[in-house]
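Shown next as structure tokens: one chain only, the form predicted alone.
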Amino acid sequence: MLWDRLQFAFTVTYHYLFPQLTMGLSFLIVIMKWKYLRTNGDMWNRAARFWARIFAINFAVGVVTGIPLEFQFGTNWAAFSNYAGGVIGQTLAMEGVFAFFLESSFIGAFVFGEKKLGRRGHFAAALGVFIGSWLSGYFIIATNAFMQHPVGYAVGPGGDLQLSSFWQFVVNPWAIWEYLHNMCASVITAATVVAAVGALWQLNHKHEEEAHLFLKVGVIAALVASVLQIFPTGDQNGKLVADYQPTALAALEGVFASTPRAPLAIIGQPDVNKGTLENPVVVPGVLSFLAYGTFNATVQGLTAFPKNQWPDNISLLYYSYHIMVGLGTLILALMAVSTILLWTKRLYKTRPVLWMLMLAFPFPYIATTAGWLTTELGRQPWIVYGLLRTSAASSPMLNTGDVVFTTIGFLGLYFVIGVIFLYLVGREIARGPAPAEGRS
């Protein structure tokens, strides 16, 4: 049970590194697409250009690591996908046959063949590789949702989930604000890549044109959608943890004893066995209002609710949480301080700015990741929130020394994996924004 839940928890992990950098750079080579449109600027088609390869390289990794995830349900999860496939089989599915062979289709398109498909015609490519790469996220998050808040769903005779409405499903509001909050996080990636290579061609005065726009453009997104991950998508989706997972909001606020105008910690350390959190820095009243829209509403605590329904790990949640939300001050308040150099016209000359948008490129994969584990950890010790638990989930049959062999090949097969996407990506960065010879 315990590897099992390793297995998927690292290669779930390593997975997402890749599609969370291509949704939200679909978005942006489509705007560089649409002012390529609007005005005949060649550098516009070119940072496209450039940026569509290293969407390519991604998506081709992001696949190969992505097919064990499904197989994992069978082979680690069958009691899960026996009780809970007969609903998100139908969203796993629309994934696969939908939105990812409209992905893949266009994404040939959108590389290879931009003299043939013309200037409008690349652009509809362009635009179809986003859809199909936006739907392919949500239907991904509805499943995801669906375990976090089940609706839509009825128990069959044998006492299986089965879809009652499948409309009720897919729209699910946890769905809706998760997918928004996780899009934003994916653009965030994605700007803050772009403007790491601006910032470092800037720095190594190359191509300096095209560095110039990638710094308009990523620390303009960067902000944009920091600003949209607080408010208000952060917002609706805190508002909906204090709703309906109230154990996840106490453990990852560090609150252990139900409060009234509960205070929010900015820092401490959760001491589990004492039920205290040490040491912490905390804003009066500020939690109650964020949870529930008013100072004086009272948070319930850990201890309002039997241990058996508490998170597996606590401590882990509570920094994982604290993670995102620091990494991610720390990403706004840097594209705010670039935006406002940017917009005085000296970010350019500012080297130490450009340094730290230089270095900063790891911190969303940082905060993303812990953002998942924020959000996995808070539901459990349940795999359907409420229905069914983590421990009755996995495969009966299956051998733990098997989980622990496969578990050892994955981390040989993702170490060569990652070396040569890092090599890959590497050299289309060395080369820059000029087009291989032979490429459209």
Contents of the next structure:
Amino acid sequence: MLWDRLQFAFTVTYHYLFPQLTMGLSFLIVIMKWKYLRTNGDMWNRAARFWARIFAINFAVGVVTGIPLEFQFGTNWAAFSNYAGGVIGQTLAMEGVFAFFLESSFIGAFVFGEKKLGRRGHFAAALGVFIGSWLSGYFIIATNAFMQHPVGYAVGPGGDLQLSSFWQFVVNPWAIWEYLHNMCASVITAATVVAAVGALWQLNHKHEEEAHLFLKVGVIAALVASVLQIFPTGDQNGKLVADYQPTALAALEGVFASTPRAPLAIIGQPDVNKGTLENPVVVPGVLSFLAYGTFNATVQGLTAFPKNQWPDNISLLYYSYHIMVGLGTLILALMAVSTILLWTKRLYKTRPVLWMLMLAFPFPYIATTAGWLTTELGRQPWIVYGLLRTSAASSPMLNTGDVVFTTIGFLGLYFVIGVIFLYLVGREIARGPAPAEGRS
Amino acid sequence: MHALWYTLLALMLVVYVVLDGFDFGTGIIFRYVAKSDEERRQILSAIGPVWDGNEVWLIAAGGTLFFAFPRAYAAGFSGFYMPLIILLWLLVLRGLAIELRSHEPYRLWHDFWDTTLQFASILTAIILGAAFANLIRGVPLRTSGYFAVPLFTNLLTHPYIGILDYYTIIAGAFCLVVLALHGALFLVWKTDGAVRERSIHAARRMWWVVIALEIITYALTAVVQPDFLASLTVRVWPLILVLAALAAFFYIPVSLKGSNDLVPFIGSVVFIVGMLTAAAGALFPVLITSTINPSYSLTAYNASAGSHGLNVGIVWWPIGIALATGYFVFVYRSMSGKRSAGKIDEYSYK
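Since we've got the form predicted alone here, give me the form predicted in complex with the partner chain too.
Expanding to the full complex; the earlier chain stays at the top.
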């Protein structure tokens, strides 16, 4: 069980480092290609071409590390698959049929077909990749949303779950807000990376024309997405957690005893055994307001619930959530400052801010990972919230030794892939925008 | 409805084997038919734009199995744990080999990925064949709906079986040569020059090995699982499909002498489709055969999802597959014609 969880946590977290850039970058590339189509500015096309090269490497690693996930539900979580497959099998199958065929068909045309397809055709190919990857995101989030907040199901004669309302399941309110929150995060990741490369070149006085464009696109896109990330998407996600997963809310905010006018903890270290938050730095009443829209609302603490319903790793959940919010706020502040400097035409000369933009690119990756940890740890001890416990979900006859073996295998393989990926992307960034057409 | 989903699932898997099969096939003979860097790039430019889309048929079939027959998905994937995870690793390596090779100009970099591609393609083909043979031979599926078998035991088919025994290994070897032939014929169609010549040569030789292993595999099936062969010949449709497949297979060497390079590949496609659909027809309605007690077997009827789910699926599935077919027609048309060595056009891997 423990190894099944570790293995899935590792493979899915590692995998998601890549699609978050794929999805955000495909959106930014569509914008660049669109600007090229409308303004005929060759600069936009050169920018799109450079990012297409990074995109291709990133996409390849995303694809190959994604294949195992579709199968790991069955290999390691057979009892869960058996129980919930009649419902979540729908969205997983639809992802393959509607999203992956689209994405995989157009990626080749997009990466290699610029000359052959012409301007409009190439824009269409970029659009196809964008739609495919964003659709794929929705189907996966809808699957996850069912695990967080099951709707549209009925219990079948064998005790397993069956679909009772397709639309209720697919337009689960949890899915919609989780999706929007996730996609904003994905745009932030891509925009921050674009801005970081721009900052690197600008600081080096290399490819300055491209650097300016990257900074402009990256900073503005990251600012807009960061605002949307907090309001309305983050806010709505928080309210859903407050309504449907009160134990998660209490744990991620470090609330042990039920409190009216509950304060929001900015910093503090939870002590699960004593049931207290050490060294708290708090803002009074704000948690009640954020969760329920009024300062006077009572937030239920963990002690209001039986211990067997508490999330099983409260400290990690608490810190994940605080890291996500902390880094998200930091990115928002950095992008706001950068946008003001851009507006007043000082950004390209303000080296300290360029340094910060260049060094900030890991933050959205960390924040996104922490956000997913918050989502998944907050759902515990359930795998399907309120219906099936994680402890009852793994494959009944699987030998733990086999799972340890394959976990070690995944660690080794993915480590090598990571090294190769960083090397290749580093090379592309060092090489800069290619003057010639196509790949060199 | 259950029979329909069984059929659609079988068709998706057949399409997967036909399409990704030629990717594996070209990988299996990669270093043999393409000697120089230019020739290897020639092959990669023939499969580069399509391999990912081809592989999606496996993902989509896996998803369809999950949604239509969740009990079979759960039992099969957890029971075939080790070979499945190894297969996933091989698919990871194969994808990386195709995609990353072109990113560096160094000889050693190319050699590394070329060898990786060939190694992963060979092992993948063997595992796919062995996995299918496991479905025919049966596994110790319990009344709980689960089973667990190690990768191998003493390589015999009883009493304590592993995924790999003499029967499934032979079947894996059969799959290996069938896909190698398939890949060679794909290259006859899609390339010219030295690669095409060597592919014709490889195909002619491989054709004889396929016959030899086919006879052995069938003879062993008669020993290991006589019921399967019986239903293959008693039911009318499977028998017709087998005969069609064999006719196409024997036409392959004839067509290789002809002027149309597409015909031998079509022959191989008909052969693979005929054999696999016949096998699926003979297995129907069983998804996973239990060696403990036939009544424990998971079938299209006792492993399926609820009827509402299946009915909803029958609305969106055809729409999705129609769209996918449209994309495939677009992609294959946009890369029509032969790839030539040394003439790296727009649509190619450098």
